[in-house]
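Next up: a single chain in structure tokens, the form predicted on its own.
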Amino acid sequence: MSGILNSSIGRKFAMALSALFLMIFLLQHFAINLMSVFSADTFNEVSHFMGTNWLIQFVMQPILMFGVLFHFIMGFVLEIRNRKARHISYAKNNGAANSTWMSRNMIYSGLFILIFLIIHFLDFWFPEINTKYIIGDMSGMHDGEFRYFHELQEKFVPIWRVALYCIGFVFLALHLLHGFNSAFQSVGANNKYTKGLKGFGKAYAILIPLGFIVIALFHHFNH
């Protein structure tokens, strides 16, 4: 593993795999949150299953945490190395003419997403861990009803939090617009399906963050 990460191609390949893994998780996370728009009971039941199933909690969740940390750390490492490598070439060529704004600013969109994730963890993950493993309440109940839907709505009452989430998902869309295609290129997906993958990547990068924005706005205005 260390040998792979010591090469430029190996680092990009590992970065791409972690990106694809996180995209799959993001789609699953969106699907669960979308249930809260259509059925509070279904959202509560699925949330309780996800929050108490031992396989998800003690196997998949640690893998996800590792994937998030790995992706951000590797992203910063690649960005620092790329900036050093481009320092001389930028003096000879116009970097803006040879790359998109999104590709040149992935580090900044990534930093904002990292800050957004920390806030998201403070809003949802840490209170959930405290309730289940510190307080010791695994029932998921409050006043005789599942608490998940109510807690979700409560978080989106303050307009400042809704605005922050909307901005965060705009940055996520910008990050994904470049990152999706870059990930597939890094793993060698350059064939007759490339055009279709690029189209799918653009749709994913726009529709998934937009869907999260709609969910946040829905709960803000329907509390």
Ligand code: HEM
Contents of the next structure:
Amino acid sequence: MSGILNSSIGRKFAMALSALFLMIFLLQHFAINLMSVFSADTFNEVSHFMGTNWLIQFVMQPILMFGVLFHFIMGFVLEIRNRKARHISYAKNNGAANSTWMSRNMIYSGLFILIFLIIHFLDFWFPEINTKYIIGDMSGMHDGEFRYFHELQEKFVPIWRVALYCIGFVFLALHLLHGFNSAFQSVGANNKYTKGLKGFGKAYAILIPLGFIVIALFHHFNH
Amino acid sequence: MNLTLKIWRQKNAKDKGGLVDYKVNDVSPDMSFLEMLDVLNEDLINKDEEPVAFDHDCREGICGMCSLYINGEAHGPDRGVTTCQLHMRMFKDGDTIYIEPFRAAAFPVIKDLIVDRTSFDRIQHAGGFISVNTSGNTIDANAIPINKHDADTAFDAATCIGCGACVASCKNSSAMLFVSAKVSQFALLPQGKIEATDRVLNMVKQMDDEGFGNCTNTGACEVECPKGISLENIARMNREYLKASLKG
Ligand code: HEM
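With the form predicted on its own in hand, show me what the form predicted in complex with this ligand looks like.
Whole complex next, starting from this chain.
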């Protein structure tokens, strides 16, 4: 098992595992965001739980951090190695004849997701860490009530941020339109059972990012 | 048909090389692509010019020598064919056709359109075989019952002719379709199971050492493969590799 990351297949396997993990995380994140549409109270309570539960904060959160870092760093590593495998490019190459745009441009959709993530962290994660662990206020309260829902609403007031958010998720959809099924292929699952996953993967790749977009627009217009 | 060809010319491995324009006239739509190049070369020889060097052998679609990247696709726009089976009726009168060698760091150009694919041979040497005692008491392969599905799948994998179209078409110059076909054709059969662990580890190591890229699952290789080798083989190789790595 040692040195599996030194082989092409090992690297791709690890890449797919991190991606599968991120796709499960995305579902959980979506479920919580969705609550903000139906009930501010539920959203507040769940946010407070997620933000203060030690298992989430000190076990799951570091795993997530590692997963995200590993995924995009490995993404760059693979891209650089793959580019080195061809010194002279074709004068004429008809990529569209045999593959999808999404599959050929994972690094670019990934880069846009990375830009989005940086903004997302500046908007939500850093202030949260600052309030909780630097200022030391674990109460989750502001002016006598839970602050989470309010903070969320505030963020979606400026149209530029909503627009950026939407663009970020369009790129995530493009990334997942190829990535979802690609991850299964990478871990060696391509058989009669995974054929049915193709449609599910497309649905996931479109509906989940679309859901995030709809939620952002909802808060923008319902403020 | 009258055509304009943009052909990669390169004197030798060290030369920088570049595209050169040629005109070929009176091409019959029934000619194969290689016959069209024969016409061009005859014309060049008559004019005392150096003919275009390109690889070919059987001209019946099974040798896999004709390593041409035509108008941006390995073996040109037709499906399930090598270049000798590509016919000029796939093109139109007046077309401009780009003809380049298969490109990959692991397939260096020898001259013009001829590339060195011995990296594939070295991958085969690393494990693409079974060891059989031939001292006289060899068991007849047909005496071992094999499930029909496995036999068919192994046979499909074994139809790979090692032409390198998968590598040429892959944006990463990955050789995984080739290597996975060679791994699969043995992994599915009882004779191949004995050396399965070493085979996959050694072949993948050689593939990596040769400088081929990694698979991004774009599926371009499967589409361009003249023998229709399936991506399922790559998934099987990934499984075989992971199993083998766990065993050590
Ligand atoms: C943070 C920025 C990101 C970057 C730079 C990035 C980059 C990449 C790259 C380059 C690949 C292709 C690797 C290859 O096959 O050669 C890839 C695959 C993938 N990514 Fe991302 N990605 C990012 C974020 C995400 C996120 C947030 C998700 C999911 C929620 C995700 C899901 C996937 C999936 C499912 C695959 C397919 C894995 C496979 O083919 O085995 N990525 N990513």
